[in-house]
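Shown next as structure tokens: one chain only, the form predicted alone.
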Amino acid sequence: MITPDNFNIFVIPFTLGMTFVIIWLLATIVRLWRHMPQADRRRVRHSILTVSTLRAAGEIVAEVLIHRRIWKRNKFLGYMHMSFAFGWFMLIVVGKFESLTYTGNHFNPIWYPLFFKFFVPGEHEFFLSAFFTQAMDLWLALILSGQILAFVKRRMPGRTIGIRPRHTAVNRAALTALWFIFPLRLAAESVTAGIHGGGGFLTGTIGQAIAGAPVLDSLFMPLWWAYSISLGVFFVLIPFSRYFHIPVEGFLILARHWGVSDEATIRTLETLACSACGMCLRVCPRAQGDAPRMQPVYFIERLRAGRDNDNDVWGCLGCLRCEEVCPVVVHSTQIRMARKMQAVPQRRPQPAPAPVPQARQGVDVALFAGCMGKLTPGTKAAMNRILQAAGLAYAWVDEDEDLCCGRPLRLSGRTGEAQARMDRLKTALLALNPRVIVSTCPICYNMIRAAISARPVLHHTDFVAQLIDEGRIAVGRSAQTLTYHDPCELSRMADISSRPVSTLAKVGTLKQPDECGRESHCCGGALGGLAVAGHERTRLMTATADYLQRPGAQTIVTACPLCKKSIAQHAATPVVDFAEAIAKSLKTSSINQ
């Protein structure tokens, strides 16, 4: 029940803003639910009262409140985000229990806990009142410490604290309102303590310091009004700004744990859940140069506002470095891919059936070099030496005919034609009836392993490592020093990074750059960026080549024909494929035939 003891007109801005954002959020959820396939709706209904929800709740606490992934990447940024999220959450929770304990009423008005010190000023004598007073000051202090760090971050952006994104006018307005909320709460509660006494270690101390000042009475109501207005403005702007991620991220985590498989639903939630933290800015290859803000933080921002453009779709390399560091795990590359499919008319021509190589049926290994592999013949020659040394029967499925995995077409949005190419390649590979299929191109490897389950599909780094482990080939260690470059498609997309490194360590001494494995640099030649200008690609290739040369190794080794050509064009250090490095170290005297 609303009474003069729990209502004042100044609470209206907050109440209207809170009501607006709740209605908007509910409308968004209803809209997503209505467009969700029936199968996913059933999964959700059957998963709510299961352990999946408990796991999701744990992840929500870890990621939405504590920001665990950001902590792992950047402790400064992690503390800043945690202080706001966890501190504000605890202010709400503890404030609710404080008002509940004081009134004994479970249904206090929504504004009452936030403005409790206004309605119940001075010293409190109810159960646990001292605890509540000090706890509320503690959470407020936590938030303010994070706000100070955020201020420093905006004044001194950089690698240590994190790169500050540049935001739209709406985002700046929402940020301004957010920045006023907690200093105004501190000021309002401190002035109240100065007039009526009470307060905790923070507000009470400030209140004692300013007690008796003649301006306190004139500041009392304006400060509470300003606090309410700043809350109301922030809540009204939430649906139109990056801060909509605050309520949406939890729903994204729930959807993933409940097994929602509809890509449109997940991508919509991911788009809304992007917090624009800026962690993708540092790792994006196109963060420098003349790229017009190609990073996901800006793409998502434009997409939410309905202002995305062709360059957003066609100017991304698709290297996945952004996804590797994203704390919300937003698959921005797939979101761009969906936009490509919308932009390009889809057709699926009927391809001529691939010829069946009758004379070579039943081989041990079917190999596929791919389009780029044919431009790096050294890799093919090295694999021939390795397989001959291992005594295996093998065949290159694309030796006499041009076959394609379809990835270039897929990245151009022509998914129907891409699937037709893959179907043709699949027919040719399976016609050989191989025991294992091996690709020397990680791009092709990812496409083939997604299309073929009837046979084991390996990248040649894994295959060669198995031959060594099984004793089918033997390698010798030399004094050569090597730097291994992890291709994007192999390390981040296929999660193959440690095994090539451990295998190369058997033939030489590795000198690795600081950022390697899943955090390796893109070679700059990635197929995804169809709109990337030639001079921009040159800049990217040169930067990666320079980075790989810093450790001072004698040879740069990579495991992708596209990476090899891209890096070799701009590196003074020799660049070889993984297979070439292994073939050079073969011990012919101890080969198991």
The other form holds:
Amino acid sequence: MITPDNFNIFVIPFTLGMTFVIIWLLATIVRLWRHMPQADRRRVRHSILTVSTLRAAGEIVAEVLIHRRIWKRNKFLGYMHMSFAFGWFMLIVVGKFESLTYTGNHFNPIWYPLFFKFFVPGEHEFFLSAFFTQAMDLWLALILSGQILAFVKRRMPGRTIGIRPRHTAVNRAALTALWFIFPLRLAAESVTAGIHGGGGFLTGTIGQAIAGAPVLDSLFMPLWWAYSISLGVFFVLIPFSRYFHIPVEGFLILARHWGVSDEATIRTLETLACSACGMCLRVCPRAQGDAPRMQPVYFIERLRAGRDNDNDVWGCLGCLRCEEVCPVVVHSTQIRMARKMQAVPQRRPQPAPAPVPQARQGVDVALFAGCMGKLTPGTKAAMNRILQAAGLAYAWVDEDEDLCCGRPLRLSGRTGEAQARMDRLKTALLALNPRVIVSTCPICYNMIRAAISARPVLHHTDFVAQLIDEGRIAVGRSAQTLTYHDPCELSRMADISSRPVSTLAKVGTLKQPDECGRESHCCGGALGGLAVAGHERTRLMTATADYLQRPGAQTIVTACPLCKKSIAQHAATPVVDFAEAIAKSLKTSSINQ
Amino acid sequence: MNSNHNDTIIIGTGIAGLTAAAELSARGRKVLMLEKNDSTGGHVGQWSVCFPFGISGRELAESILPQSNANVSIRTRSTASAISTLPDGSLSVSCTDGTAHSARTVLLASGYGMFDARLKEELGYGIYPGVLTSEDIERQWQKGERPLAGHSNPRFAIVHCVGSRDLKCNIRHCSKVCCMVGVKMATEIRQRYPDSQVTNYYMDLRMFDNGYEELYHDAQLNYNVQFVRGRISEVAPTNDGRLYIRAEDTLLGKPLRDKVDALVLMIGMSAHEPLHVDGEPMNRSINGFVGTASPVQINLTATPGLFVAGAAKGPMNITEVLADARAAAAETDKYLSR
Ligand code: SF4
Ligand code: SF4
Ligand code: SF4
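Can you return the structure of this protein in the form predicted together with its partner chain rather than the form predicted alone?
Then the entire complex follows, led off by the chain already shown.
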């Protein structure tokens, strides 16, 4: 029932805004549901009443409210995000219970808990009323503390915050509305307490301090109006701004836990769930120069507005540093991939007949160097020495045939043609009937392991480490110092980073830079980024080469032909492949075996 | 040791430095020459035959500056590391051995470096013994060595533009002389190994100076040298110790395979790291070589009294270096007469 006790005309802006955003959100979810394939819908229906929903709920609390992943990277940002999200959430929940306890009615109007202090000013005794009053002030204080921190930081951009993204107009408008909400709530409730008494440690104290001031009465209604309007404006802007991530991220987490596999659905949810936190901006190698911005935070913002440009789609190196730090785990490179596929005509040619090397069938190891591997014959020669030392029968499948894993085509959006190349490579590899397939290129390795399950597929760092562990080859340790550079495709994409390092530690002393492993820098040669200009590549490569030379090792070791080429071109320190470093340290006894 | 009695310090004793020293001493100027190596002559001094002069590089270098010259003193094994302007406007050159030398003018004739062919790993330099650079061959010939002596009917492939005009190496410039040197080397190989076969792989042939085009025709007509327009994409060893090469003939639009005994890489000229002048690295031109004060002041750098001559400014052939060094000497002399 709507009565003067629970309604005042000033609540209308908020109510309209809130209704609008709820309808918009429901419409979005229904649209996604409609476009989801049958199989995924079935999966969701079967998963709703299982433990996966509980797990999702746990993750929602950890990520959407507490922002655990942001905390891990950046305490300051974590606190800011948490104070808003958690504080606001608690205001809503506690406010709901407060009004419920007070009225004993489950169905209070939507605005009632929010403006409770307007409708029920002053001190009232009801169950737990003191607790509610203090708790509501506590959450408000939490939010305001985050806001003050953010404000101070804005005045003096320092180390903690690094590069800050520049947002579009609608985002800035939404942000302004958001910045007004809580100070206005504080003011409205304090003035109310000043007139009627009551209030907690924050609003009550301020209320007492200003009590009796003659202006209070004339401020009372305008402040409640302003509070409601700022809420209303903010809510109306939500669907068009980055703040849509607040409701959407929960759905994304649910969809992931329910096993939704449809790429388009996940991509849309991820696009909407990006909070524009800007963490990706700080790690993207392309953000350091003066090149036009294309980092996920900007790309996704433009994509939502339907205004992404060529640089957004073709300017990303695909180094995955951004995805590594993204608190929402937005797979921005996949989103870009989908845009590339829209830009390029899709065709699926028949694969050319694969070479069937009759004479060499039944080898232990089938090796694939790949097109990049042809640029680094030193690696191939080193692998030959290692395999001979291990006494294994091996064959390079692309010895006299040009074979391709298809990745370059894939990265230019031509997935069908890429698949045809991979089919041909797969036939050729399996025709050798090997016990194991080894690639010396992490890019090919990732492609092959995704395509072949009939045989173990290894990157040569893993394979060689295994040969050493099994005692098939023996290496000797020397006084040399080494710096190992983790290739993007190996560390971040294939999660292989500690084993190459521990293997290299058997032949020399490692001097690693601060950021290595999954945090390693990109060599600048990454295959993506067709729109990255030559001089920028040079800048990227030089920066990484410099970075890797900082620890001062005698040799830089890497495990990717592309990294090797990019770094060697710009470093004074010699650069070798992992296989070359191991082959050089083979014990002669093991070579003579 | 301070030797203030010099008018000019010339850094580098290649043909540019020698030419300028000869000019300046003829004008009565006292010259100190600093050379980082053990002997004078620079790159050219190590070449077996210089086109179109038909004499060895050593002879050419020695003919420029007569052995004993009262006005010129030469310090070998002196590597200049930095230049600074002194309060009286003269310049001081410090060397890595701790010495410093001053004079009113300095002429930079430090030339160029050779591209490190190991950076084009796909061509197999340093991995397969049959892969040589143009510099290796010139040196071996000059020492009287005969690579591939045991082979009958040796096949050679000569690769142009290695470390020049290659965006993958971040080098855009054309080294200018290697087309001519590559063709000259092809005819020379045919003379030295009469049963040999030689193929040159080029991007385009830049036979721009007097006699170059004639050399090219001569190579085809009289020496039966093959020319293929295209880059070699891959080199691999064969079981019989030769090299297997793959390329594309871009005129025919066809892939091409061959087996050769030796692959000769025409390595390009690369810029040295810039010297520091008054604490700052010197200005560089677009190709990374030493830059000059203005498009008209082709021998003066941004620092008063500091001049530059020859291939330190970018690739040049011998004739161009000789002319440029004389111009630089004339400019230096004019500056000293002020
Ligand atoms: S993509 Fe991820 S890291 Fe980048 S702004 Fe969005 S949420 Fe933040
Ligand atoms: S993948 Fe690399 S280059 Fe692309 S946006 Fe992310 S960090 Fe930047
Ligand atoms: S002179 Fe000829 S070989 Fe040398 S860089 Fe120029 S085009 Fe290439």
